[in-house]
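A lone chain, given as C-alpha cells: the form predicted alone.
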Amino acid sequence: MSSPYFFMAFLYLLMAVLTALDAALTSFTLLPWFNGLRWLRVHFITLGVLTQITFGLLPGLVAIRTGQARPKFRWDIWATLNTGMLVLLIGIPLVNRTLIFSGGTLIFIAVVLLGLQLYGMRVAPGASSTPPTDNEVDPRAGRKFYLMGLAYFLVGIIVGTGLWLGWVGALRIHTPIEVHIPANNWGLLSMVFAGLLVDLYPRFSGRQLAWPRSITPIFWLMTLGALGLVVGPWIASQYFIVPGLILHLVATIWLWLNFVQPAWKERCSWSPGMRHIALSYFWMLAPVLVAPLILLGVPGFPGAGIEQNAPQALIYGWVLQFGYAIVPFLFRRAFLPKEPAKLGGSTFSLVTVNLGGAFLWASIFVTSYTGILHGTAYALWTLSALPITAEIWGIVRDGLARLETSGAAPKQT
C-alpha cells in the first residue's frame, strides 16, 4: 500500500510546476521575487516528489527482489516524513530557525526508520539458493544502493539544516552548500536512481542490463566517488574532490552504458520514457564535466554563475526528467496493476524539458540576455510537466474508477 506516498508525490509535482512557472514570470519581471522560493523550487522535486516515491516504493520493491512478503504500510514513517516536510517547507521561506530545525529533525527520523526497515529486509532463506547467472543481477544489489543513498541523505539533512542554524562553524565545514548538494545529488539521488535502474530495467524494457556483474564495482565506485565529493568541500581539499569526480563519472557512465547498450541497435523503437532516462544523465554529467574548470579557476569561465544555476538545471534536467519516465510507470503499477506498466513521457515533454536545460545553461554564458534565457528555461520546464501531470492524473482517475466499479454491489435480479 504505497498510495498515500504517491498521492503526496502528485501534489508536490503540482507545486513544482507552479513554482517553475513562478520562476519564469519572475525572470521576465512580471512577478516580484519572493524570499526562499529558489530553494523551494528544488525541494518540491527532491524532498517532495522523489522522496515520496522513494519512501513509498523501496520497501515493497526490496521485498519482491529478496523473496519476502510485502511489508505492512508504516504510517509512523509516513506521518513523520510528511509532517517534517510540511514544517520545513513553511520554515524555509520564512527563514524560521525553529521550524527549519523541527522539520529537518522529523525528516531525519523518518529516513532512519526507513533505513532500519530496509536493513532488516535481508534475502529470505532459500530465496537465493540458486546464485544468479552471468546474465542476471544479484537480487540484493538494489538494496545496497538504497541503503547507501539514505546514509548520504542523512548527511545532507544535517548539513542542509545547519545552513540555516549556524552549525557550519561547529562542524568545521569550509563550503557547506558544496557539501549539502553533493550529499543529496551524488549521494542520495545517484544511488537511488542506480538502484531503481538495476531493479526495474528488466521490467520496463524486457531486457537485462548489458553487464550484470558490473553492478557491484559500479556501487563501490559511486559510493567512494560521492564520499570524495562530500569530504573534499567539507575540509577544502581537492585531493578528495578530484578523485571523487573521476570515480563518480566512471561509475555513472558505466551504469548508463549498461542501460543503453542492450537496446542501442533498436533505439528507433525507443519510447519517450526510455529517451527521457537516457538523456537525463547528460544534465547530471554536465556540472561534473565543468567542475574541474571551476576548481582550476580558468579565466573568463563563469564559475559563480554555474555554482548558482547549475543545481537548478541538474534538478530539472536530470532528476525531474528521470521522474517523468519512472513516476508514471510506478503509478501504473500501483493504480492499474492488471495493465502492462510502461514508462511515462511524450515527444513534447522530451523536447521541452531538454530545451529548458539548454536555455538555462545558455543564460549562464550569455549574460546580456540572462533574464530572458532564464525565464524561457523555466517556461519550457513548466510546459514539459503539463503532459506528465495529466498522464498521472489519468492513471489515478482510471484506477479509482475501476476500484469503485469492482467494489460496487451486484444488482439484484
Ligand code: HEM
The other form holds:
Amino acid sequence: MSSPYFFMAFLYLLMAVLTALDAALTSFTLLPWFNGLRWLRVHFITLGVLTQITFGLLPGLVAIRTGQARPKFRWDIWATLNTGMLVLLIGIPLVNRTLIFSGGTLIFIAVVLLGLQLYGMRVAPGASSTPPTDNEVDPRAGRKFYLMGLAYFLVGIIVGTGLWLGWVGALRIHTPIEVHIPANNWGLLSMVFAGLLVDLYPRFSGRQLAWPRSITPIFWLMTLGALGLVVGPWIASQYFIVPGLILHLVATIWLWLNFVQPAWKERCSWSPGMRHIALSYFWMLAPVLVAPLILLGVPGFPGAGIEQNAPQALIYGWVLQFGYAIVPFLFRRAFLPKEPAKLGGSTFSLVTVNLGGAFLWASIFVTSYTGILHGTAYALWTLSALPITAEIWGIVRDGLARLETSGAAPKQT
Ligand code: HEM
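Please supply the corresponding structure for the form predicted together with this ligand (the preceding block corresponds to the form predicted alone).
Then the entire complex follows, led off by the chain already shown.
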C-alpha cells in the first residue's frame, strides 16, 4: 500500500498551486512578497510532489518489474521523510540553522533507507522469470536509474542543506546553487524520469521503446553527464561542465527519441499525456541549449536573468508537466486498478502549462514588461494545475468509494 505517500503528494500539489497563485499576484504587485516563498514554490513540487511519488512508487514498481514479492510498506522511511520535510518547511522560511540541519539530515536518512531497500531488491542475471526478448528492455534496467538518481539526490541534499549553514567553504564548493540544481535535476530527476519511462512506457503506450539496447548507453551517458555538471561548478572547471552538458544532452535526446519514434506516425497515440511528456523535455533542454551562450558571455544576452529565472521554468515546464502525465496514471493504477490506467492531462493543461513556460522565458528577454509577463506565467501555471488536481481528486474519490463498497485496500502500483 503506497497511498500514504500519494496523499502527501496530493497535499503538496495543492500547496504548489497556492504558491504559484501567490507568485502571480506578487508579480502583479497585488500581494506583498513573503520571505522563503520562492524556495517553497520550487520545493513543494520537487521535494513535495515528486519525492513523495518516487518513494511511494519505486519499491513496488521494481518488485513488479523483476518478478519479486511486493515489499512491505516501510513506515520508518515514510515517517523519516515526512518529519524531515515538515522540519525543513518550518526551518527554511525562518532561516533557522538547527531546523534546516535536522530537516535536511532526516531527508538524507530517508533517501539512504530507500536506496538500501532498492539495492536489496537486486535480481541475479538470468534469474528473472521472463528474460527480455530482443525488442524488450531488460526489466532490471529501471532499478539502476533509480539507484543512481538517489545517489545524486544525496549530493543535492548535502549542498542544499549546507547552502545556508556555511558548509560551502568547508566543502570547497565554488558555486553551490549551481551544484545543487544539477545534482537534483540532471542527476535525481533526469535519472528517475528516465527509469519511469523505461519501466512504464509499455504500459501507458502499449508499445516498446524504439531501441531497447540503447538504454544501457543512455544510463552511462546520463550518469557521466550529470557528474560533469555537478563537479564542474563545484571546482569551477569548464573542462567538466562542457563535456557534462554534451553527454547529458545526447542521453536525453536519445531517450526522447526512444519515446517519440514508436508512436510518431500514429496521431491517435498522442494523448494529452503523451504530449505532456514529450513537450516537458523541451523545457528541460531550453536552459541546456542556452547555457553555451551564457558560458561564452555573448554581449547583450541576459545571462543573469536566465540564471535567476530558468530554474523556475525548468521545474514548472519540465518537472511539473512530466508529473501532469505520470501522477494521475499512478493514482489510477493505485486507486482504480480495474480501470485502464491512462496518462493524465488535457488540452487545457497542455496549452496553459506550455504558454506559462513561454511567458516566463519572455519575461527574461522583454525586460520592460518583466513583472506582467512573469505574473502571467504563474497565472497560467496555476490554471494548468487545476484540471490535474481535479482529475486526481476524482480518481481518489472514486477509488475510495469503491473500496468502501468492496471493503479492500488500495492496490500496490
Ligand atoms: C533536503 C533537500 C533540499 C534542500 C535542503 C534544498 C535547499 C535549497 C536551498 C537553500 C536553495 C536556495 C534558495 C535560494 O537561494 O533562493 C535551493 C534552491 C533550489 N533547489 Fe533545493 N533543496 C532541496 C532539494 C531539492 C530538490 C529535490 C530539488 C529538485 C529536484 C531542488 C531544486 C532546487 C532548485 C531548482 C533551486 C533554485 C530555485 C530558484 O532559484 O528559484 N532542491 N534549494
